[in-house]
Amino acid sequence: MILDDKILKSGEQAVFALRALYQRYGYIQFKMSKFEEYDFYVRNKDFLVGDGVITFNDTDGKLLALKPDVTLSIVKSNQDESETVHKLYYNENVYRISKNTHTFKEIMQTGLEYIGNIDTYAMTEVVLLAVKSLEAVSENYMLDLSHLGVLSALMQTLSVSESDKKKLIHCIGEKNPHGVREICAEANVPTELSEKLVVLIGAYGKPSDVLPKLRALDAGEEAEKAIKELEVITQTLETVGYANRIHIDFSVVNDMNYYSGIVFRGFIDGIPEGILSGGRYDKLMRKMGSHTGAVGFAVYLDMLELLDTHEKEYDTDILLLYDDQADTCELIKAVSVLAKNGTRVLAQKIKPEAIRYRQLLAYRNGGLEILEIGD
């Protein structure tokens, strides 16, 4: 079956290149129940994309939730193979609180998980399948990437409570050096320090202007170990063609209790906020009681919405009126050849109000007559 793409909307289409894509590399689809048990959700709150979850009780009184997030059950369900992987895509819906509409709604999401012995090259592959993905969605697109390895060494070296420093995180995330200065000057940091912080706020754009940035806070060996990480991610991919679909940007930040290593976030033109986010969680594997590594992505095609909500500028290609008379076998044979290339043709006795059209068209003693060009 051949889908055309006039008919389809954004992200309909973008599910059936992501599926071709995963596959490509050796995924395999990941199938789910609608929904989870509600405690499950709760115990994990934080790890979610939103707050809203729907609840119902089953036959037995135990309280149910429509899932709203994929991932969760995927760890769930997996087994705890070290020296193994698990490579796994998704096109699910999920049910959650819409970025677009700010209502429940019903939301195509598509991702992957790669879990089990992460070694750099799996990194470098689910993030070199993020940006595919995005260029997979449209012509014009950007990941940002940082490394929480970073952060963290910068956070150790701080004598601050647990509150501040889920403050600075915040003002990292929102690239407000004012915030952190102040946080910074409130508990007593030295100034050395928290200008480091500073200086991560600062560190954006292409990977051979950023490292040698990062490189000069002589953060300690977990901040070099991650800065190599993010040293050979982004140079293959720069060798692979994407040089200037990349950069680093440490204002991504993920949740530190869930998230380890490496994040990212996408972004595409037309769309103010990230359509893909993703990262290495090998702490939510350790809180559902795995050893495994993990990472992965997933991309909210409710946002692809957006492109699809300029208001087009016909209903209808054809709107083809015909009467009592005509003979409903050529009839359909003429609906058949004029819908053949993509085109949307609408057959009707009577011709609708308000309708907007390319051509009319009636049929009329065996043939087709145009009546009218465009509206």
Second form
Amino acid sequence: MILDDKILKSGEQAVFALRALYQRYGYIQFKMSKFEEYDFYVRNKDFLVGDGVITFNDTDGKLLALKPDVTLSIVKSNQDESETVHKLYYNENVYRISKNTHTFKEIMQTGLEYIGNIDTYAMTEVVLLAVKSLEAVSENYMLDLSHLGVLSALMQTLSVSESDKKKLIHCIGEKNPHGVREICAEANVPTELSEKLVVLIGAYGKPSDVLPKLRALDAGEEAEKAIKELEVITQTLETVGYANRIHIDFSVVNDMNYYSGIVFRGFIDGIPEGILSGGRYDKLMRKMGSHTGAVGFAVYLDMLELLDTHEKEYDTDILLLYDDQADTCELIKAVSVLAKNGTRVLAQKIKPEAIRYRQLLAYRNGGLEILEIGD
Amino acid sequence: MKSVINVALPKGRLGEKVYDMFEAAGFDCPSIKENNRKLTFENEEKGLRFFWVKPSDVAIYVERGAADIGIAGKDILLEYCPDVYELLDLGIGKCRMAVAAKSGFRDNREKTLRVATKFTRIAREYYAGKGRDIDIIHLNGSIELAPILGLSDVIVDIVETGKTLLENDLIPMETVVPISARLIANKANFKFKSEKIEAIVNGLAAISKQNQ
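Starting from the form predicted alone, produce the coordinates for the form predicted together with its partner chain.
Entire complex below, previous chain first.
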């Protein structure tokens, strides 16, 4: 079977390209069952992006759910306390509530998980594959890399309530300096501390510009360690040719109850939201009772539809009209010959309305007759 | 095409004030002042395209990337929670979201409080924070009428001068949250046009400081 770019849509091409990419780096496909016990999601509700889960009863009455998430299922089935590393990738549909329409939506997701002993190599490899995933989809892309270690170190210096912390993190996600100042002023946080958060909001862009700004924050040992990690990862990616593709940006704030360490989000020019999201989720592993670490990401392929902007000029290349007199066998042969080199042939008795064709042919008396040739 | 920054401005007085700030900061588009029926206005040389939309729609245009940046009131942002960057408080369009009731109203905590508002999320969160049981009545306009006709006990609405309230024998009580106009940006588009958007943010921030 020959497949070319003309036939495959962006999302479909991406599925193949990403599968090949992950396999080249030693990741094994993880095929999972379509359903999961509902109870499992209830226990890990906060990890899910939204609240909604489609549920139904199995034949034995057990309450099942259509997967709203893949990572949880992978983690559950890979609880291995040994030093072995599991490198897995997946390509699955998940079911979530669309934020805009408040109805359920099927989302095709592909991604990978690196589970086991996480070292700098593991983190760098996953970030590299995230960048390469974006590259496989579009020429104009950008990966925002952040480290929750820096954020949590700064948060610890503030003596504010949990709800204020949540609000502050939300403001950082919005790049909202005036919001941070307002909340800090109300909570009597010294200006020098709140200004550090403001600096963090402004510290985005090229790693070489941002890293010195982060060091100047002088936020303690934990932050220093985090900054070092960011430095190693970004420098490695720069040396392998992705210098202008990776930015440090602290507006990537995944849920700190599950994520710790590096987190990142990928963007493509032409799609209004991030299409790749991931990070290190050791805390989720702890909650699931595992003592190993994990890092991974997911690519949301449903958004890629927006890249297929060029509209097809014709619905078919040849519209072939035939009548009742046509011999079926001969007609089939004629259609096969016409369709041989990838030409699209639509054989019909009556010309459909509003169809765009390149050529209009008629099959009459055992022969082809050209009725119309498009421009 | 790529270098054009699309700006969604809120129709009305606030939007005009905002445009004046853009102009003062050097991001002008003279054709916008022409009185015609055009929907978009472009300054090709400066790579700017402005368009007017309903104030409550600005956040939608920006969140979905049809506009790279836009100006929306904090009330809209709190009510719809769009996934956007909130880069700057422009310091104009200042007012407050407040609870108001008929003069002489006394809150009876034994009963469910009936609240009429256009901003159901803001009202719900405000009262949830106080642990108050309420009955939300969503209205699209003339909110002040609700307590007068006994449809609700109180209203949660935007109060600018309080004049409309006063004329209808209503008095503002607690402030829910102060409101002003904010510059918002689409998160993805910001990555690819950050330099130009930053220049606009810095320009507007300087003008906003001068104004204060």
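Since we're looking at a predicted model, the values are computed, not measured. For clarity, a rigid core is taken as the largest C-alpha set superposing within 1.5 Å between two forms. Residue numbers count along the first chain shown, from 1.
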- Query: Taking the rigid core as reference, does the Cα of L72 move 2 Å or more between the two forms?
  - Reply: no
Superposing on the rigid core, is the Cα displacement of L18 between the two forms 2 Å or more?
no
